[in-house]
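Okay, so here's just one chain, in structure tokens, the form predicted on its own.
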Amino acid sequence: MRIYFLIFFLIFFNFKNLYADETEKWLKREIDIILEAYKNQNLSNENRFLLIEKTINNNFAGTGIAKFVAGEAWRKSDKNTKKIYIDNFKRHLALNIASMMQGYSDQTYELTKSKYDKKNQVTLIDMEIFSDTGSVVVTWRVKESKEKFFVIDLIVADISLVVTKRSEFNSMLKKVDNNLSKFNEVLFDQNQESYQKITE
């Protein structure tokens, strides 16, 4: 009986290792696309951002994150307002991630550790970024859905991007009485301002 248990354990352990390796390879490929875009001097700032935005939108669970951070305002809104909000949020997310990654574009990094959270069915991948003054660890939370990987959160210095965004958006939504339609106008203007800065 013990030998069967041992065989099962080894198969299961190796499967999880292979799964983690596959997830890491996918993540490294997508991170490198963003970092290489910053190093490509032939790209204009606008084209560079549009390339990065496309990569982020393809690989982040933007719609799911958007719903979560909107909270009660999402549930109260009509279909068209929700669609406009998701588009606004995805650009907002891309602008945030692009700005953060730009700060790391001239540094080296290494994916140092992977851990599969069986309960939540999420892989956590630590990315250590090295600079002259030390290093910082960024943890990517990756989930597989319909045979495709998606980043569902990004944790920097133990601070969750998604939780931070929910708190930030809740404060902004209160100012417009949780009216997602009005909030869309605020978010659109904020995106325009950020877009000008990152592409100028």
Contents of the next structure:
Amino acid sequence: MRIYFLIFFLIFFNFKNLYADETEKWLKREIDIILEAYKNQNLSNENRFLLIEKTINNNFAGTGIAKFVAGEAWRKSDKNTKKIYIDNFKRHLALNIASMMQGYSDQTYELTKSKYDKKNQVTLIDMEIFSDTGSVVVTWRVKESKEKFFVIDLIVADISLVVTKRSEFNSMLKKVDNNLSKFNEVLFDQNQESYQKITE
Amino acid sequence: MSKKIIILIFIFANLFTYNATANEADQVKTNSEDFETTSIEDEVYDPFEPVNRAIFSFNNAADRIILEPIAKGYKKLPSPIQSGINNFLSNLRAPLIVVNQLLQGQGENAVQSSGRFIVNSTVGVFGLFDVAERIGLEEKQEDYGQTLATWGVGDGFYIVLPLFGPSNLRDTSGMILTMLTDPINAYAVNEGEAWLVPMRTAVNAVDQRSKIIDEVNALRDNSVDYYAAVRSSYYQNRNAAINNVDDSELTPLPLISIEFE
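Counterpart to the form predicted on its own, namely the form predicted in complex with its partner chain:
After this comes the whole thing, all chains and molecules, with the earlier chain placed first.
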């Protein structure tokens, strides 16, 4: 009986380690694509951003995050407005992450810690970015869906990108009476401005 | 001909893979538990928002014109000089950290912080070198705002202080307590060298700002409401500090905030 228990324990323990390894490997691969894009001098700024945007769209649960940060306004909106909002949000997310990663592109990093949050079924992976004077820890929240991994949040200095966006959008949505259609205009304009900055 | 077909197949295959992966990403369902938040966190008590926004705009302009350019210049200094300044300033904070750790009943941490102060002030040449870190005495931050929170004092309303940045009623009270009780500043004033107090605050602001140039720019350039983004960031960071969940002490707050020393 003890042997069975031991076997079960070992299999379970190894499975957890393999799972964490697999998640880390996947995340490292995707982070490297983004950082390599910044190092590649042959890419124009526009193409570099498009490559990064594609990587982010493939690996972030953009639609899920978009719904969450829109809060109440999401429920009240029609299908077409929602679709436009999701497209705007995905670009907004890509611009935010690309802009942040740009600052880390000339630094080295290590994935230092991986933790599985059983309650929320989310894996937290710490990425330590080193500079000459210290280091910064970025935590990636990763969720598994249909045997694939997707990033659902980024946390820098205990500040969640998604929670910050939700608060920011909530404040702006209040100004437009929770009208997602009007908010789409604001978000589109902001995206245009951010896009100009990142590609100039 | 065959080459064209191969290229076409490659393009279609690529597009299909991209769409398939993007579609899979679209189907991931999320809920508030995933982000460990609730709708309550969206509501920060900010009754003076119009005034706060005006001060925030002033601070933001001051940052763009004065603090950020100086911080960028500071970042060009050789890294041992930057580290030396940072270590020296951190060491000056240690006595008050010990006081706050004791007030919060963190005896073990207080002993560790005292050890850090002694080792760095002596072997570390007045705190210029962080020798204590190398022997396992880690730096931990505690201030009066955190102490008051531990004692059950609520946040109070949100407030943006001119030049000092985001705060709330409790943390502002904590900052005033720091002003009144800091032994290093009291010593400087007693010795007739009161100018050292604002000098210390200014150097600390530049040092802290130099560490978050990219993070602040990323937030500032990509926010639909920068004020709300900074407000939310402030509360998230403070909550983590109060609950001592921060395991990345080296990471400074990615928003403009000047601490009073």
